[in-house]
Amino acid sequence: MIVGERKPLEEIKAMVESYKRLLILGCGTCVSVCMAGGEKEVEVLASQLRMLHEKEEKKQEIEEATIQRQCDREYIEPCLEKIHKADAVLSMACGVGVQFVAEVAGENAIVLPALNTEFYGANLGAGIWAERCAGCGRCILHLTGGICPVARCAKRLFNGPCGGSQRGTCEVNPETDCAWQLIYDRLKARGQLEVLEEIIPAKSWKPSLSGGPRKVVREDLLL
């Protein structure tokens, strides 16, 4: 799923503070599994905004609404009547969500992020996230073992461990496990040792960077 964290609440209020009516719009999906911004979150932060206005005798209309997904039409079209109305949307999604609200509620609409979107990760534990993909567009996880050197190796390297690794845990950071590490011993658990004898060519973003954003078409989907 797609972690994301709040802003800091100065950081938000200075963001919209110049707009009388806000609609603050959570997201049910990503951001509310990771507890950063679905319909609990959003009351939270409607009321300390509240509190804030009410504190420093300011006036503004906050106005409340969580939909399924804001990476989808139509969850989001339902939703317009509203997004129209206020003068500004704060936008609980990850950052694909606050780009595609602003894109279907049309240009004259002002959408702000109220996260930072920091990654795809998993849960590890209560209140614990880690970063698992870096949604690089060609996957070698079955090259791997099933661990991605691109999100979990510090350097990115493909081809096995740096000379900085010692003992199994990262140089840039002793207390992050070296991705290499585990990508060995997982496969010589499985007596795979013999994939890491194929040599993984650099990845090529030239498609991304020369064509501009990657795009997905299932050709049997089309309408």
The other form holds:
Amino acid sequence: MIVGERKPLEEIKAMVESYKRLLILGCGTCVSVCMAGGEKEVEVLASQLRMLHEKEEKKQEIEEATIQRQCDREYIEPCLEKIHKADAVLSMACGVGVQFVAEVAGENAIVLPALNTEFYGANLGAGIWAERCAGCGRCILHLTGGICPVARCAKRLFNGPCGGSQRGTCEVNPETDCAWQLIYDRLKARGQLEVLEEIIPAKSWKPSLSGGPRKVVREDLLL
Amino acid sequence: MKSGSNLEKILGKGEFAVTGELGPPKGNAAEVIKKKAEHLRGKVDAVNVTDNQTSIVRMSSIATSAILIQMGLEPVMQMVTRDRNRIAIQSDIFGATALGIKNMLCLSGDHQNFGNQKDAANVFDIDSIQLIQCVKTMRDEGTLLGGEEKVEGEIKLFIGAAANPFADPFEFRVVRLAKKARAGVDFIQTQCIYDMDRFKEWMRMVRDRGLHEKVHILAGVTPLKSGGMARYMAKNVAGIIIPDAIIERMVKAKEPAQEGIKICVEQIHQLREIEGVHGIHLMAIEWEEKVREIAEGAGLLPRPKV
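Previous: the form predicted on its own; requested now: the form predicted together with its partner chain:
Full complex below, order starting with the chain above.
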């Protein structure tokens, strides 16, 4: 899932305080699952802002709504009336949702980000999410024991751990596992260490963000 | 001859090589380089010039290396992939070789989190092994990385890389060296050695694979200045192991600096005895004035003229 984290209240407050009518718009998919921008978080943020306004004797009309996916036109369109009625929309989706709601709603719609979009990750346990994929456009997981050095090595190394890997942890942050130690351990357990003897040549970053914004077009699905 | 460098000639003749290290100033104070370099003149066969080590911004390794050449010293230009993509790397190699640089050490580089520009984006377009492949391609094929594009002129470089027998996973360290050898490295300088048993074990694995006959291995040493330094390095520098016995010697010593030099000299004598060690990489960090004493004590002077 795409993992996001809500921005601090002070930052959000400064972003929205000039608007009279605010719509806080949640997203029911990734950010809902990672408990950053779903229906419940919309409710919490709305009441925090209302309490702040009460304390500071400010007036702002706050409307709340959550749609299934802010990255999908079919869910945004039924919500357009609410969006257009507001002076600004505070989107609690990832950066994709923030942009796509504005794209669908038209250029007059002001859509603001309530979250920092962090990464593509997995839920490791209650309250912990960790990065697993960098969306680099050319997957090499079959060469690295199913553990990604692009997303999980601070230097994005392709040919084994750097000299700072010690006792299984990364020198950049001792709380982070060394991705290459994990790769080594897994391949060893599988009896596939010979995979690591091969040099992985320089990667093409063209399919990643370095090639500009990416687009997938599926001819078989075009109408 | 791949590069015609002094270091290549020394190693080629089977002489026991000595390289030193010089950290460029945190500014454009060229006189600092000259002062440090004078301590190294005649004591080492070539001088490594670090490339923004620990991600602290310093004068570029290319410019510093060029100053050494003007002074008549031979540099080993270090280059990290942290700050340059393959366009900048190859462009800098053109420039460096045009300035007379003949040795180059290929590194990935310390992460920017250790330095004074922590908010910087890192590049890591390629890693150190891919950098070796890149330099070798430019030198031996006369083309750019992955390309047909011909290089104008000739790139003559003696290609080096690092190895750290003290990092983990230990059994993989020799595999990583084998990959560097296959990528085309000519010489290796190791992380500083204090744990002699572990280094000997690594060298045994190196010999088992016959790698000591494919690449020249220069064993890294750094003299300790004080008990505090020994403790700090053992605890805080990832990839360095200092056995308790050495820390204890340093802590108990009446004159710790002299003890550090004594330990270093002893280590060099031990390292010389190990089959497959072709030289010493003496990293007297901010202590260049002691290089003469160490080299003399270890019987490494005078340096051979080749």
